[in-house]
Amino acid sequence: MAIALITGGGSGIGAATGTLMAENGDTVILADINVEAADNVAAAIVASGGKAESAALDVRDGRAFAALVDRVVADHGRIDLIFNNAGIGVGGPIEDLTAEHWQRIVDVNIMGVVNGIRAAYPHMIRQGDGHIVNTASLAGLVPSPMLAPYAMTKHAVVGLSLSLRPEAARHGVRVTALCPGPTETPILDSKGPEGLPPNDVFSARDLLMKATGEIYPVEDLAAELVAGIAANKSYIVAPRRARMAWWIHRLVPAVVEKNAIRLVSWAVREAERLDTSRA
């Protein structure tokens, strides 16, 4: 059975995905900045019989990361899997952002996943096997108004990922992007990082809801996470709604660039009509 680090393993997707991998039979180490929260769900995990553990790790901290890395290979001799999930969410119109704003979000999204692969690359590739596993987006895919900061970070974990699949190929290491559509997580409520000017207008939530209609039970996504891992995809893109949106793009841009303008006047008048009912 597998030993797999979990990234933001105290909610959502991370969450979803230990509860699933430890139902059958893997042995999973949920780390995550919300230690309480990963201690929940491990705990969850050992009542139903399955094996888990908890750690706490800012995935910004390399030298943290790097730590747990290796004290998870030293308590089980290996790791086979690695899933760099943690992530936060940052939007708005991009006249409102601060500078703090973006480098923020690339310090947990795009740093986080590289110190990721920096700590445990170099381990499966002594071992000759393993599998690196980032938490992009289907936003990391088609252009997304009003989460730009977000997209960015996202479309420079798919990149990495598609560049690193081969290289690691040639030492027995595999690589899949999962890239999900609007999916029931917390970030989808988020007004934006702690200790950050909020984006008060809309959550994200608000604005997928208007994009798409439809938000992905998180389960659903996990179980298909899990047959992705399985099959060795290069790409996860779930639901089958998102993956009909990436082909759309990639056949007929000019279509998706046409809702996402009308995307973007909602937002504006949702703005528009937040600041007269302030006034």
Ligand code: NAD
The other form holds:
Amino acid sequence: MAIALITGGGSGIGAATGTLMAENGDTVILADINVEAADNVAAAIVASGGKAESAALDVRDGRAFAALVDRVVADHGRIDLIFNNAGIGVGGPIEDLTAEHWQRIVDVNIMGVVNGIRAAYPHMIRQGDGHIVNTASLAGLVPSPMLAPYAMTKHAVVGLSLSLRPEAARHGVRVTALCPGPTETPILDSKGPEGLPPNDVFSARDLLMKATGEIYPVEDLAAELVAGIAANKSYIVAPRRARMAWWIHRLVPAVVEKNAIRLVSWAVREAERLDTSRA
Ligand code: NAD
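Next block, the form predicted in complex with the named molecule, ref. the form predicted alone:
To see the whole picture, the full complex is given below, headed by that same chain.
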């Protein structure tokens, strides 16, 4: 049975994945900046007979990340899987964003993943085995207007994962990029990172619903993820509608661009409507 460390394990995709893996008999360590949330998920898993621990971690802190992974290896003898899953959303028209918005999302969504790889990969090389699962997004594969900072970081995670995969293969280490379409988790209702001017121009949930017409249940995504890991997929793009969007973008990018322009018009109208209703 595997030993798995999941960042962002206190909520959404991380919590659902941890819960499912624990049901399958794996031991999960749920790490989150919101340690109370991770405590609650771990306690629920343990209460239903599974093996789970929680840990406080800010993925931006490379030293703390390495110390946590070292502790997991000291306690359990190995680390089989790391899910670099913690992430935040930053959206809104680019002209409204500050330098701090860009820096924050790079620090969490890109450097958080890099820190996880730097912490776990040396152990996996030594073990001659392991699996690194990086959560990107459908926004890492197709244009995502009004979510440009988010899309930028997720494209970086896809590039990092696809490039590391062939490198890591010679050490027996597998690498997967998870690219979900809109999935039912609290991130859809986020107005952006704490302490920075919020995006109250439109709701991310409404934008994504408009773009894709579907919000995927998180338990279904966790099931596809676990199956995709077992099959050692390089990408897991889910649900089907997200896979179709990715295919259409590769086959006929002009169609996707037209839709993206329509989406921007919707967001602008929505912003004007909200402005008028506030006035
Ligand atoms: P979520 O908000 O439910 O969970 C994110 C978790 O990450 C939270 O528990 C949060 O406390 C934690 N976190 C945030 N910053 C952190 C930090 N610096 N250090 C440690 N933990 C931190 O959202 P989610 O949808 O479950 O998001 C998980 C991942 O999935 C993210 O990378 C997100 O970008 C990605 N994703 C989500 C969707 C979606 O529609 N829900 C789609 C594609 C990709």
